[in-house]
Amino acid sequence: MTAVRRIALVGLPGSGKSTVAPLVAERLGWAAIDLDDQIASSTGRSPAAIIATDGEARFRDLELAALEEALRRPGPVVIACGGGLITQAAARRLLTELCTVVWLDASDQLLVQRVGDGADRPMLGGSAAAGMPVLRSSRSRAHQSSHLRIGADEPPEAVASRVIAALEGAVRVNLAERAYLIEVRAGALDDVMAHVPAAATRVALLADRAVRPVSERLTASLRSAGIATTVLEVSGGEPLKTWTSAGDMLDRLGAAGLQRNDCVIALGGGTVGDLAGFVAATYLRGIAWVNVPTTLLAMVDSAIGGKTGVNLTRGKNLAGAIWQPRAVVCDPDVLATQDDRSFRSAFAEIVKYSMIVTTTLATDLDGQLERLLSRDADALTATIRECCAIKARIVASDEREGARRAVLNYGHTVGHALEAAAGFGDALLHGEAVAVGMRAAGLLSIRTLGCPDGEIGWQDEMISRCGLATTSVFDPERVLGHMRADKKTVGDRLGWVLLEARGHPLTGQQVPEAEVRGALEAVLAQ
């Protein structure tokens, strides 16, 4: 499953996850469960009685047990955790790795307005003055290992709208202890600072110059959020992602003071988040990062599984590294000032996604194109939400592109070749480069594997209708010497993605070389 549907409240004593639990539940109509009562009910004593008579270790055995009959119940559901219920390794892995973890946060000062003296919380010390930010400081690294942060200091019911908008409809990427959440709503730009680790004092944001005013509305958010914010502008496009590029952004990140604790943010297309993310992944070894896509293809594609890099002169992505983001933030209201080229070019991924796995998408398509085509906000979520579900399935499955993940390459093979020969520019659009690779692929696919031809007669006239049945006329065999160098080459033998039948992709395809050259005459030369 991608979508969430169990969700976990921690924080310190006052910080309402008792009272914000049945509100968000009720709202969605799940169950709610609050693990304190569990454990008073069946026990008989208050949580605070057992500590006192049995001691910590007692109640912390009795709040896992809890947590695991929780988990073990059928259906979604809101789970009120105890406040130390985070700080125990084998309670932590089950929540991070299969509930989405909210962590309420407020000032201490407010904390201690709500619980009164703590004479009744002995993990207070008998003074929630005193003991307050005792237990904040030892509890600050399990609480950063929540997926998202939501300011506690408001009404229960205002907090609980914060949650149930972060959440309501996000897609989980089901990566155990590195899983994350895909926001994908309206509005969701100003709540970007909900995913930046608690820890971090310093965000660099590396933004596409194209969309400063949403730079510039994001770094006010952040700046008043008390966050260093220092501003990385460089123009989109694939001229950005060369090696000189990453070592420029090094430097810059290391002179703007950056710490392990802190976090990169990458705003703009994917070249923007594919550079954002690698030098992410080499700065100290690794720092966090939040994706903030800000073009259609990026919000349903690259944004989304943590392969990040560059591209050196024998080829496309060939210097990268797969490192997950810590959330990818969509918010389908920055699409507005998009170019309608570049919009359109998105479409071949969606295409795609109706290609190789069963989904709604094919009907969306059929039905609501000149919707989508028109950037009506509802159809556009909606096709956004099922193409991050797609491929954050996809990613689940296989982290690491050793075998399923693989057929996400449908089209490719001949598209990063057609982008190396087009001299990675403004000239062929990546988009416009995948939609003549899934040409050829599905040309491939008819005379290899017997696929049926009004398959991919279908999948060639909605490239059309979209608007991405360009003429683009190159040399095949410039196109394969190209492909002969691409990244997924292993022993001088390039494996295909091709299709037995829509929804049924079939990888590692090795079809001889003449059969290729005809596929390309075809579509090349038009």
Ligand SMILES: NC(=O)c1ccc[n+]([C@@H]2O[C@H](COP(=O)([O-])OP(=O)(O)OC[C@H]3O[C@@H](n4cnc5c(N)ncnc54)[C@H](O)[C@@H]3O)[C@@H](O)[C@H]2O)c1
Contents of the next structure:
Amino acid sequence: MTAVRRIALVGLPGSGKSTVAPLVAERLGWAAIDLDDQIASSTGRSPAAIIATDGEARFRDLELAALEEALRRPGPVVIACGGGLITQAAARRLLTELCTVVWLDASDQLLVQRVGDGADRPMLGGSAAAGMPVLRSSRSRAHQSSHLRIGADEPPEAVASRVIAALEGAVRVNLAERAYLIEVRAGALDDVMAHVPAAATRVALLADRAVRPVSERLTASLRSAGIATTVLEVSGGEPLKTWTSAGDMLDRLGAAGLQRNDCVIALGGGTVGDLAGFVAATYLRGIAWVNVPTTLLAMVDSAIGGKTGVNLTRGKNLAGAIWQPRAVVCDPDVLATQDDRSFRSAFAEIVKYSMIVTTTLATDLDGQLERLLSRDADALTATIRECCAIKARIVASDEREGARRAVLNYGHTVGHALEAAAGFGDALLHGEAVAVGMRAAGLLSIRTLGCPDGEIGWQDEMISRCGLATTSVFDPERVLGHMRADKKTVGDRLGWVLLEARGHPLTGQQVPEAEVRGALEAVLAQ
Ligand SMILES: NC(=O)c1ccc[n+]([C@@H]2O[C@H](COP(=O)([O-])OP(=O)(O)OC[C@H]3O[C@@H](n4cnc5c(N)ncnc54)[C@H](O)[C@@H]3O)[C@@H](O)[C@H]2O)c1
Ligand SMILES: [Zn+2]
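Instead of the form predicted alone shown above, give the structure for the form predicted in complex with this ligand, please.
Once more the chain from above appears, this time first in line as the rest of the complex follows.
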């Protein structure tokens, strides 16, 4: 499941978990469970009474059992957790793996006001004013494992609206303790702060200068939240993805004084995201990062899944790391300024998903392509969400790329060779290269696996309708040369991804060179 189906609210006493949970549940038409209430009704005693008579350890056992029971319930649910639940390792694991954990974070001053003198809250040590900051600091690490932090100083209805807005249409990448959210909605850009670790005092914003107004807006919101923000402006594009750029960025992170608890934010297309993620993966052996993609290709593909890296002279993405972001924030409004050629190039990856999995995307593309190409906001939002859900499912089933994740490489064997032949410049965009690569892989699928002609015909027609017509500037022999060089690299050990039929890819396919030459001659001559 990639849609959000279980929300767990956590936070300090007085943050409003028990009040907000039923409000969120009611508006979503979900069930609400308050774990403290469950314990009180099953034992006939209040949590405070249990702690006072039986001790905290006994209460934590009851809490864990109540959580397990809540998680066994079928159907979507909003769970209000007791404040200390997330501090228990076993509960934290269940919460982060099986729920989307939302931390309601209010100021100490307001929390103290809300809980009164704290006399009935044993964890506050008898005095709310003195106990709250102590409790905050002892629980801060646990709270930081949440998937989302929502400011909770406002009235409960407003907080419930914020929770719903942030999670509406969000896609979850289910990677156990590294699970994270992909937000996809207009206006999401203004809520990037919700994903910056609370412990971060500094952020390095690696931003494409092509989106300077967006970067200025984001910087202002980070600074107004008290985060020291260093903007590292770069020019997006394949030439950015080099070892030299990575080294330069690492030095600049050092100069900006980023510490282990700080955070990198990527703001740009796939090239900026790949570089920023790699820098975050290697700086101090890995710090947190949030990816804010600004191109359609990055939103539907590259920002999801944690593959980060740079190109080497020998080939594409040959140095890198798998390093998952804390969150991905897609705001379709930022696509308004993307140029048409690069916008269209993303459709290669969208068509790719329609070929490798069985999905409603294919129908959407058939019926809505013109709306999508004209950047209709609703159509785009729905398509980005669907693509994120497809990629999230594949990545969650195989994070480190065995055979299952490798299906995403459909069209990329030839695609990467073409990019290498083009010298990783702007002459040929990644999506354009993949479009040609899919035509070649499609033809090979017909010829070697008997894939129905009509299905590949549909793929080729979509590619043409998206304006990703094939290019004939490449000599098949040169492309073959790059493929041979690439084959010796670990990345291509898995062979070809070909289709037995639409939605039925096979990985690791070995294809005789004569067949490959034939397919290249056919697609490059068109
Ligand atoms: N990590 C992965 O899993 C993965 C998957 C697919 C692709 N990729 C990589 O992604 C890269 C391609 O990404 P891309 O297509 O986003 O290219 P890109 O980052 O080069 O961006 C394309 C162009 O658009 C500009 N730009 C970005 N956002 C803009 C905006 N909102 N308005 C105006 N201009 C804007 C950039 O400056 C650049 O010139 C390739 O390097 C590819 O290898 C990675
Ligand atoms: Zn790709």
